[in-house]
Each structure stands twice: as structure tokens, then as C-alpha cells.
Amino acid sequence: MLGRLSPEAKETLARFMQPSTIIGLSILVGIVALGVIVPLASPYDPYATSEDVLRPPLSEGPAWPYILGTDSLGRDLFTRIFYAVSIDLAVALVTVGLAVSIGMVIGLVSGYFGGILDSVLMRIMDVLISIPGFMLAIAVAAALGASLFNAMLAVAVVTIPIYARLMRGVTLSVKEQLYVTAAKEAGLSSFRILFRHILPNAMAPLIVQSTIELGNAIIYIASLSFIGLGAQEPQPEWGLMLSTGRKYLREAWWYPTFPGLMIFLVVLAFNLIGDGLRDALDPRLRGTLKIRRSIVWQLLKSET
């Protein structure tokens, strides 16, 4: 399979595959399997109420069956970590696809147009950034209401203007290729020339923003469902976990503990792998090696 690739496909596929990436691939691939089995293996109830538990609160530590001990109101907590990868991951993406949709349409329009449109544009942007980031994602949660959804909707609100500066920044770079030129001289219309000519060729930089802001979306929704503004119990989230086990830290230090250690891996797990794609995608490395090959090359050559 790999033999039917390109020597640039390969190259880039090398160095992409480094030992950090492959550490990051691993542990989010470990972390998504057992999202997958154990909801389906488990015979405990993730939403379980104070009333469905007949255990103590905090009577089990961890040990067998429940390796990972059991919460406030006696529910087995490795189910609900586990059960809760496919929760915040979906928030996470959908958050990041939806920051990154709009951003993009707008970093396209504002660096293809320019004049008034870009000024105007990039105003807003400026003002949304010149907010710290979670004051603003608080701000807009607490608006509309506290909710898993809402805090997506004001995470989302608080990424759009990374991916509109960034897009607009590449589009401005992009729309001066001789292809754009040819394009435009041939009749075609703006909405073909940017999102079939110039959007292709933007997208590395923003397939590796929105890896690692993934992560950054977990630590964002977390951070809202710690405070009260995420998720509701009983719904299983790293965030709210980790808000509800701090209460119980000197007699159940399992409760906050591994809900913050999952938390840690994904982002982790996500900046490891946004750092092996950067490395694959940016063209001025693919340069910088080019380069050095040829240097080394060229000393090998002297040398004989």
C-alpha cells in the first residue's frame, strides 16, 4: 500500500508519524475504544439517580469490580468516564466544526474582498479577541442559559475569530498565485474561485488549528460545566465530574482525580497529534529539509 505512494506522499507520511504523534494517536485511539466497549459492557447505569443506587456514597474505593471506586451518590465512575468520552468528544468536534465553518467563510470573504468588507470584518474579530477567551465563553453561556449546548454555542463564539484571522491571512497569500490571476481572466465567479481554487489550497493551516483546538474546546467546555454553566447531573462530562469530586478530595481522591487525568490525556493526545501535522503540512519545512538534504549531500560528495 504504502509502495503505490508518491515519494512526496511518503515524506510527508515520515514525518508525520514521529514518535510523539504516534504516543498522541495511541493514547486517543485507547481512549475512543474504551468509549466504545465499555458503554456497551458495563452493566451499570451511567444516569443512575440517588434513588436507582443501593450502595453508600463513596463506600468503594478503587478496587474490583469498580476499578476506578464509585461517586457521590454510589455510581460506578469508571462507567461514567468512559461513557462520557463519546459526549465530550462530540461536543468538542461539533464545536470546533462549527467555529470553524463560519470563521473560515469569513477569513475567505474578508482577505478576497478586502476594502470595506475586510475592514469591517476584521473589526468585529478584533473585538471578540481583545475579550479573554473564557470570560467571553461565560459571558455568552451565561446569556443564554446553563446547558451543554449553549456552552458550545459560546465556545464556538469564542474560536470563530482564530480561524477568520488565520484564513484571511492565507487568503491574502493564496489570491496572489497565477492561478487565481488565470482564474479570474477566465470569467469564473467569486464564490467558484474561492471555494474551488483557494480554499483547497488554505486548507493545511487550518487542519492544524482545529486539531489542536480541540483540545482547547474540552479544556473550554470543562471549564464551563465545572462552574455550573455546561453540563447538568446527572449527564456523565469530565467537567462536571471533576466540579462535584473536588467537594469530596481528602476522603474519596479517586472522584476528581481520574475525570482530570482523562481530560489531561485528550488534550494531550490532541496537541501531540496537531504538532505532527504541522510538521507534515507546512510547506516551509518541507523546504527547510529539502534544503538540508541538499547540504548534506553536497559534503558527502566532497568528502569522497
The other form holds:
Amino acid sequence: MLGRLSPEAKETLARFMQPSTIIGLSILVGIVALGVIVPLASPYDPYATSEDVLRPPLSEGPAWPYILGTDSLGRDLFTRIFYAVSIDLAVALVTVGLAVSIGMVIGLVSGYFGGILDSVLMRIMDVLISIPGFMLAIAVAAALGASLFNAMLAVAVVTIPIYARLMRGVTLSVKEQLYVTAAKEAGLSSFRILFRHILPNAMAPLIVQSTIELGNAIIYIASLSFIGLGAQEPQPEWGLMLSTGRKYLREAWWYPTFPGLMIFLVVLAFNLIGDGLRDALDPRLRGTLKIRRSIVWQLLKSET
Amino acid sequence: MAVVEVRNLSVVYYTPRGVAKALDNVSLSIEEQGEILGLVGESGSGKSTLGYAISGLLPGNAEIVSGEILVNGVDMLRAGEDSKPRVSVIFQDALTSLNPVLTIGEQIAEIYLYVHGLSKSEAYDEAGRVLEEVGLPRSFLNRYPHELSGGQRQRAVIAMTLALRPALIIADEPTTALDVTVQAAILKLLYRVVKENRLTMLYITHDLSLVAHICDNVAVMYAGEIVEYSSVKSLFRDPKHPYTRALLKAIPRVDTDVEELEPIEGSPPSLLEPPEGCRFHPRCPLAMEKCRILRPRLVSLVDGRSVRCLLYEEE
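Show the other one: the form predicted together with its partner chain, since we just had the form predicted alone.
So here's everything in the complex, that chain up top.
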């Protein structure tokens, strides 16, 4: 497949393949792969309880050994933790996806049309950003009941301004470009100018931001589950498992540790990927990466 | 009906240091389709402001104080967006005139698709044809702007302009960023496509020698006013205004053994406080006493020429 790519495409690919992106991607791919394989292959039901309560990691089980031990209800932690991958990642993707798509449109429209519309939209964003996300989530949970879906909505709403403001700023600079002027002069519709000429040129910072925000969303949702406003028992979810497990920290260290470790790894992976993307997409660095790397190599060589 | 008619246009810029009169009662017309009018002047003479005013691209701190701009008889300052004839601008920097994330083909075909309402295959067909017309191979449809050289980019921009079929093309120093050999090729191309398609072009430049190559008529601007209007031939044969004469003397020529180039002494006047009387008098070698006090009018001479100088007013 790589053979078909043009030299330019290969160069682009090389630009994206930075060490931090590669490490982040490998962690993420590993976790996702296990998240697919474990639920299919594991002999244990993530919901079924058993008498093997709080067994330590690698102890004998009826089918497989309990690789990461069992929890207070005798459920296999390994199975539950990787069962939770699809839930946690899906929640993060949906939350960020929702916030990005709404925030993006608000930012585009606000930055492009300006004037009163801009002022009104941005003041609404100011109001939203002034609400602490947790408070809103608590309010939503109080009003609509505590559930994962409500927690997602709350997180999406309070993060919309992040993308709206970012997009507005980029739109303001992109709309001054001559090709946008030319498109206006040619009489293309505002819709077309916004989505075909401005949006693709304004996407880079948004992609970086939303990758990093994926990590934040995981923390947000896990925290809400931790205080009981997100996922509910017996749903396998890292924040919830961490929350119930912390009571057993003294007698069963593995119970809160492994879900916490998963949150840590996934957030780390998203941040690494986001950082790598930022470097790769930053137009100021375009074409300088190779030089930077070769300088590093020369320095390393001269050291030895 | 004239293609372009500018009547008594005055434009000011609001700057932190005061109000700058960039254009002062400028009147200008392009009579026939297929005509190329050169607009010449030094930096700050108002030549680009005039171009921007006609195309509706004046920056936010500019205001049209008075005057009218008619293109194909339509009042560009009052008509609705839909009834305005299309005016297309070719800028100096071709790279930023092209969208970096779309191929040349997508950008040209877009005009045929959404402005002229062609079908997708027709649009790409036409886009290929118009690329060939500007001397680029059809395969460039699939190229991105960053894959093109400076001259090729400007050709692609010209192709987009042709695709739009505008009533008026405003070219604002389109060759300044290119090296001399490419410059000549682009000038030739512009001349050919304008004449072949009977388009009309306003060519803005500070370089009188370019004007000689491509324009039919020339308007020379100084400090926000048109000081001389003439056909290219008569301008070069017999410049009337002292400023035009000085400009011509400042151009190196290969065909005559000119001893030395003569620079124009002094610098262009501030538009915040333009000099009293004739605006050129502080730098004019022929300045008379009355030039300090009297504002010269634009005087019509034979064969459609006009000049703004007191030397010609008494005749």
C-alpha cells in the first residue's frame, strides 16, 4: 500500500510519525486491541459474581487464572477492565465529538460573520465557560437523574466554548486570506466558503485540541462516575471501579490500582498523540523537522 | 456605454494620525471592452485604493466620501450583491490567492459548478480547457498550489479569473513577485487572454515600462489625483505633465544613450496634509509662482488626452 503513495504523501506521513505520536498510538492501539479481544476471548462474564472474592493477581481461577485479581463481588478484574475500554472510549469520543461539532460551527459562524451575531454567541460561550463543569453535571444529574448519558451531555455542554473560541480565532485569520476574498468575489455562497474554504484550513488546531480533550473527557467522565453521577453499578467503568475499589485499598491494592492505571495510560496516550499532532500540523515547523532531527543526530554523534 | 466609469470619487482613510485623503475627486473611464488601462503611480499615490474601491475590497478604515462607480452601467456602491457585474482581482501574491488544501482543478471547477451552474464533468472539462489556455497542462488539475512554481501559480490564478468571466479584471502588480523572465511571460499571457476573450482590465503598477508593453491607455496618479491620462503611444512619445516626464527620465532605456538617470527630487507628499496649490509643485522643476496657490484642473487636450497642470490651462 505504501508503494502507491506519492513522495509528498510519504513525506507527510513521515512528518506525522513523531516519537511521541508513535508511543501514544502504540499505547492506544494496544489498549483498544485488548478491549476488543478480551471480552470475546475471556471465559468470565464481567457481570457475574462468584465466591472468589478479592483474589490477588495471578491466583488460580476456575477457567483462566485471575490475571489482575478479582473484585469485592468475585468478578474477574482483567475482564471488567478491558470490557470498560469500549465504554470509556466511546463515551469520550461521543462527548468530544458532540462538543467539537457544535463548537466548531459556532466558532466558524461567529468568526466569519462577526458583528452582533459574534458578540451574542461569544457572550453565551462566556456564560457556559464560567459554569464549573462539575457543578453543571451535578445539576443535570439532580434534574435528570444520575446516568452516564447525562454525564456525557453535561461534559459536552461545558466544553463547547473551548472549541468555539479556538475556531473563532482561527477563522478570523483564515477569512482574511486572499483565496477567501477571491471566493467571495466570485460569488460563492457563504455556506460553501465556510465549509470548503475556511474549515479545512482551520482544522489543524482543532484536531490537536480535540485529541488532547479526549484525554480530559475520560478524566471528566471517570471523575463523575467516581462521585456517583456517571456510570452506575454494575456497569464496568474505570472511574466507578476506582471509586468502589478505593475502600479495599488496604486489603486488595489491585482493585483500585488497575482501573486507575488504565485511566492514566489512556490519558497519557491521547496527550502524546495530541502533542505529536501539534508539532506535525504546526505550519511554522513545516519542513524544519528533518533539519531539527539531523541537528539532534549531529549533537549526539559529537557527544560520543 | 463605458465598461467602467468612475465619477468624482473621493476616498479617505481614518488613521491614528488623522484623515488621509487617498483619492481626491478622481474620474476615470474605460470605454471599450477589451481595453487595458494602466494605472501608474508611486506608493501612496492612491492607485491601489482606486482598484480596491472599484472591486469593493476597501479595508475597514476606508470610507468612500463621494462619487460614483459604474461597471457596465451598474452602480457598484448601491446595487445589490446579485445584480453587480463580477469584478475579479489578480493580486501580487499568487500563493495566498489559492486555497492550499484544494487542488487547482477543484478550485477552477468550483467556479463553473457554482457560479455558472455546469455539471461536474462539464466543469472539470472546462477547467482543463482554461488551464490549457493559460499554458498549463491538463494534468495540473490534480496539483496542489504548493506543488507549483511562482509563475505557474499566477497562471493558475489567471485561469480562475478567466473561468469567472468577469466584466472587469483588476490586476494589482501581478508580476512584481516574479523574476523578470517569468514576468514577461505572464504579461504576454495576460495581454493575450484579455484581447482574445474581449475582457477589460485595469492594470495597476508602479512600473511605467510594463505599461508600455501591455496597456492601451494610461492614467498617471500622483498624491490621490490623476495628473495625466493618455494613450500609451502618445504618453511615451510626448509626456505632458512634468511628473510624467520626470518618471520617464527615471527609467533606464537600452535604445538611447542616456547619460544618467534623473531621479525625482524629494518624496511624495503626505496625504494627511497635502501641499496647497498643485500637489506636485514642491518637486516640480517647472514650478511657477502661481503653482503654490492655484489648484490645477484636469485640462482636456487633443486626441482624448488630459493633463492636470497649470502650464496647459492658459491655452
